[in-house]
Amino acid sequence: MIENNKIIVVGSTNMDMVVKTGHIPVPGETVLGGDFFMNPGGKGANQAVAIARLGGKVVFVSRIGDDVFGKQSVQLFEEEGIDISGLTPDGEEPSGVALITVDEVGENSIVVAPGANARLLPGDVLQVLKKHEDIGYMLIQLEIPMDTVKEALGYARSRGIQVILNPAPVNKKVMDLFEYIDVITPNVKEAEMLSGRNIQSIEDAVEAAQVIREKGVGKVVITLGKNGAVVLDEVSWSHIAAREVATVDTTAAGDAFNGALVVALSEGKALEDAVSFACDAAAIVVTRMGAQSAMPYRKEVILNHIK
């Protein structure tokens, strides 16, 4: 009897550029930077070594340049033990890149050069898909082609694969492709967008996610950061609070969740323990400068979920 426990993570794969500063710099301003450091990063490859460091089986789906910078993220993703089957080099484009700035609170500001992520192919997904029979869960992000993410989610329909779309960076056009998510996490921002309400409350979040969800979701959680998030299932919803810690760089906190949000899925837990755990997760996420160096390890969270 095959386990379907199995993940594929479908993403990108960006080396990520760091700048600590004093405050984020307003168009047109130039601002005295801090320390700077590169740390490997996109969301797909932070969300997969996230699953794996929590004990998840994943497989991961993405396009990397055939440079210095991809060359590193295989080495790194073989040391997490990832399954890079599904992981193609690209002879003409680069590997991603993300210029990111953090301020002395933590906050960040995102700009990405996709590169070899704007290449990869619905192909690409399903030729991975037909040679894993056990998936049974697939987290994907919107930093990859759409024609990919549409191809992937209708293949996973078909398959009785449970989808989970991180709405990031948010696009409406997923809105066309609602009926095939069965849990969609968009932060604040995207959960606005979305739903084209504004969202200052916890209220206003629950109200926001019913819109999202009358649009064709199988359920929502949306995260609001230090205030935890919001879940809404076919017959309620709830608050699942986030724990108070010292914010340090909120670069990888929502791939954090997600990653964790899904382990505890293939596990069997309910969504509601499910976002708990995700909460715990990025948590200690947030405490932590970087983004796949910052992920933390199963035994961390089980700690900080008990405490």
Given for the second form:
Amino acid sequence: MIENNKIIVVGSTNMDMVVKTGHIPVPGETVLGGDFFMNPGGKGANQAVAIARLGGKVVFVSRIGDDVFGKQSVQLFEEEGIDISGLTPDGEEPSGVALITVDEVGENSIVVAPGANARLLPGDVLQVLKKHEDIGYMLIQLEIPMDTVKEALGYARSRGIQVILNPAPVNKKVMDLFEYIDVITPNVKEAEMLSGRNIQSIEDAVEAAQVIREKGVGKVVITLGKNGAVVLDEVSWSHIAAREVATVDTTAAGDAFNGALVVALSEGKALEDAVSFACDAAAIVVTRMGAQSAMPYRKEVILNHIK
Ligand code: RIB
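What would the structure be for the form predicted in complex with ligand RIB, given that what you showed me was the form predicted alone?
To see the whole picture, the full complex is given below, headed by that same chain.
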């Protein structure tokens, strides 16, 4: 019998250019920030690294530029033990780049120049899926073309692969694909967009989750930052609290969460337990600057678990 606990991550690879600043500038404003640093990012790549560090078996599908950033990313993925057979160097577009500012309380603002990520094709995903019969889970985000997301989801459904979709950056077109999604993981802003509800409390988040589920998604997990997450399945909802930590940088907290969530699901954990593990992973990432460099290892998450 084929074990089907391998995870496919379909998504973006970026190089992040980060500046720490007292406050995030408003339109027309220039601010003098702190130190600049560059570190590998991209929602897809961050999630793949999180999975590898947390002990999951992961194959990553992404497009990188045929340039120095692309080469650095490949080297890092190999060092992390990620299967890179799904990486395609693109001859026409450069690697994706993200410009990130992080303020004093760790909140960020991000602008992405997608570059090669905008040329990730449905065929790039399908050829990897066809090669790996043991894939049981797909983790996918929205920094790649919507047509590719659509095809990937349709094929995953035809194979019985569980789909976890992280709707970031949010795009309302994803609502047309809700029936193909087993678990959706919006943050508050994304959940507000997808539900049309304003979220100020846990009760509001539960109501937003109900609206999203009624539109056809299997299960809904709304991440609430330092307030943990709300989980809604076919029968009930629950609230999972997050550990209190000193936040330095919230960049990639959602990526750590999603990577950890799918690892726990691939190990057969129930959704609530998987969300608890994911909250613990995200609580570690926010105490460190950066994206991939901040991803926790499994033993750190287990050591910091409060239950
Ligand atoms: O989720 C954080 C990521 O968003 C960053 O690494 C940046 O590259 C953007 O994709």
